[in-house]
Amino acid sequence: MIWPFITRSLGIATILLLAAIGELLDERAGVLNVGIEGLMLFGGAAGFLAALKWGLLAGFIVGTIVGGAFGLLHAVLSITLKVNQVVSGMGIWLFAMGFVTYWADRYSGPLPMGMVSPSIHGLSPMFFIALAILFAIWFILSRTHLGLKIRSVGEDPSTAEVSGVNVVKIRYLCTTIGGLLGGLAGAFLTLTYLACWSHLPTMGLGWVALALVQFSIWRPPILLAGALLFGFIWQFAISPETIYAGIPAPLPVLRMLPFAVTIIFLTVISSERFRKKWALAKPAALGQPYIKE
């Protein structure tokens, strides 16, 4: 019983990790995207419908591309048009909730028989792909010239521009890649973890991923630890009997556990003592539009 619980926990961790890696890359370049949940919804819906018509591989590809397209839309709104980044992200999320409800809910149900994602003793290879992406992002940010450009754009875009860095290009690149990863996370959710479409299946996972980036202090290794922790908490809230059958709390109360833990973490991060350290790690230009002088 414990191995299926572990594989399901790692499945949730994979979803959170993919979405949060994309957001971490966005934020290191100075772009805040609070619409991760919307990217996941679009990616999940597009991936599921594409899989019904063309197969699982097409579903993953289409879901990823659709997520990237809405990441690009966020870039156009927030970088080129200088729309408030929170407003832009919230707008994408709200539009996603309404549109996928109209577009995909009519196809609610499981994937066809025989359409099963590959696994290694129940564990999806996507978990290892997510680890590889995390390592690649960490290596790029900390060990390459491109990573230096990304970090400089997130800290002081004006100085970066004077040094010859194309701020708009870097921010577009990071925001689009963030969208691709958000779409992939949504496609993995509907095509592998759930293997079905249901009404708004993300259930707040995008918001947890957003909180994880803050929790990680923008450091990929801490992000991995946070994703694994929340994966365990999320799965425990769904199937606590796998760990301990005598838990007195009713299931609806337990399902609030991941969000309660998220609130606690955010409260701790907001404390004055932590905020002083947190402010040192936070990209200085995060959420600020760049206006070339």
Given for the second form:
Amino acid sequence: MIWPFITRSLGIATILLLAAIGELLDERAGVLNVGIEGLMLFGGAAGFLAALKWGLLAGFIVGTIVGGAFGLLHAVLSITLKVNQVVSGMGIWLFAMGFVTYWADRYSGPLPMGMVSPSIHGLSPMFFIALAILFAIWFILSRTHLGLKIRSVGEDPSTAEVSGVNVVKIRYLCTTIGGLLGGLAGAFLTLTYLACWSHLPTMGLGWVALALVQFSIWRPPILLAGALLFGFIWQFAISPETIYAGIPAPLPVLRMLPFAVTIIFLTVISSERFRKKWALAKPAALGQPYIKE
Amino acid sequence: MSTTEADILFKDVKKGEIILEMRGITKIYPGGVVANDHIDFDLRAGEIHALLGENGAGKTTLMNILYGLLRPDEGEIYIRGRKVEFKSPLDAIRMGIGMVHQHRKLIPAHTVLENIVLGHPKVGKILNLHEIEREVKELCEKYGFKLDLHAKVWQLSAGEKQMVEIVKALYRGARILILDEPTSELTPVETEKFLESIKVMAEKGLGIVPFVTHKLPIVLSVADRITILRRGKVVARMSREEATMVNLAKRMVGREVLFRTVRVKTKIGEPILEVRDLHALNDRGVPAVRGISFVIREGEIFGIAGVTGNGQQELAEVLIGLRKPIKGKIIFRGRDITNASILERWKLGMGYIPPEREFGAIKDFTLVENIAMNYYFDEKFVKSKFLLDYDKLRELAMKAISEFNIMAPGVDTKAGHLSGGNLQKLILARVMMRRPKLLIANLPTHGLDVGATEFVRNKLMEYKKEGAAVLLISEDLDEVLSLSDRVAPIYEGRFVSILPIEMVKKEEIGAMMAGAISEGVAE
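Mind pulling up the form predicted in complex with its partner chain next to the form predicted alone we just looked at?
To see the whole picture, the full complex is given below, headed by that same chain.
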């Protein structure tokens, strides 16, 4: 009983990790993409449809690439055209909700028999891939020249530019990688975790990932801890009896738990005590388009 | 270190050899402003060559051309006799030119070392900080800099930040160092240290071009040669031996400049402002004003002298109403205004000159609109009950332009198009034309050139003659001493003393500002 509980919560943690580490990279370069939910919907839908046609592996590849394409779209809008980043991200999310419903809901239902993602006793290897990506991004950010450039662009693009850093290139790179990872997270959701398509399957996971990045104060290790914790809470909300049989709360209240916890976390870190620390860690140029004088 | 283009270019440089020549540099901006008009400039190895001029004289344009930020319309640049062309700052950096900007170009959240290596071409993909640290340390030792390489930049003082920028340029292989207004943000002690280190750098064969507008004594104390620009042209070249304060200022401004504003004795009248035991916190919630009491009377200038961050900004903000005091009383013309709003204070006859021109004017607004910001609440400028009377406001703006000598094409120009000095005159005009009973002048000449500074000081003096009270807050001790009737050195949120000008010794005030002498608060 406890093992399936663990693999299911690690499944949710994997989705959050993939989506959130991509967003963390974006934000470290100063680009805010609030449309992760949209990236995941596009990646999930494209991945699901491609899998129906060409098989699982193609599903993952197509889902990732489509996510990357929307990351790139966000880059064009917010970096080159200097659109307000929140508006652009929201736009991608709204577009995704409408488009994906129209496009993929016709194929609602499980993946065909026999199309089962590989697993190690029920645990997807994607979890380890997500871990590897997280550690790779952590290493790049803290130990490499590229990482220093990314962080500098997120803090003060004009200073980075004077030091010979190509601000536009770095921001495009990070936003596109963020998109790729968002797409992969979506594909993993529909192809492995759910193994089916149903109406708007992301259920707000993209927004939880966005909140996780803030909660992590832009540090990959804290992000990892947060993703594991949320994976646990999410699964606990679904099957609390595994942990504690006699839980008195009714199901709707339990299903609310992950989102309630998100709100509580965001409230706590916005309090006077945490705000200073948070403000200090926040990439100073986050959300601001870089306009040369 | 590996060999770079600059290493080859500057191989075997002998001291005194000409390393940089700019010939016939001309730059005309769109709109026809001639910023540089056939300027010739040269620099020798091991020399400090100061470029002097008022705001708008063309120094910044010339240096931006040298650093590759701008391209000249005419003229050539030679480095050690080789003709060079810079398309971007990267080209200039490759040829051994380094620039230290007036407004620091450093990332506060990163460490000193990270800032130094950012974007350096020889830093590989993975940051091998140990090797870099060793090299940077060697560099620091060579020039006698003391820096904690692992400190975060936001923890550093202004002087240390500047040092980081210099080290960054040197580590990039700079042989010619451009310093833009290098001392404008430094304390007197830091300035002295800085001057020492640029002498050492010149001694070791670097070519240094610091350029300064208003601190003439500094130029005189370190520069080997001085080139003066006015209105885009070179008006004088001289060696240090030929230069004196008076002739430098005269060449820069184009007329005689009196360094002493003549203090006029006026009849001291009724008390205008009375402050009793005032306490206030700063933005971080730490006590910044800690028990200040004083009185200002009609016809006097009360000067507050202090190093930045000793509570004078918070004090000014409390007085005009931008910040709430936590304790104490403010009485203005007999009324308790401790809890009055900013607008009420303006209406009662207070006037405020903010410390940063950016706070004082909205750059995208026209001059008329900017003037209106201090008059919109005035019945005289309202017609049919709730419409602003723009005709009257335009008239007022025109009057401001003529009375205060503001160089502007017209009253409908955007404030952002004015130079710093003219913008400050606009702010001054706007406040003074209200005829406030008390004028709080917060760093009124900060960042202004010699000519504009003199103008502002004379205006304050004139204003006092008319019987108004002025509270002057300044970091320039000479300014406080030459204008004020009484001086209060401020240290850590308290007045160390309040002295009538006749009793003031400059050294003593300096020591009080630095916290070396403590004395019971007078009055």
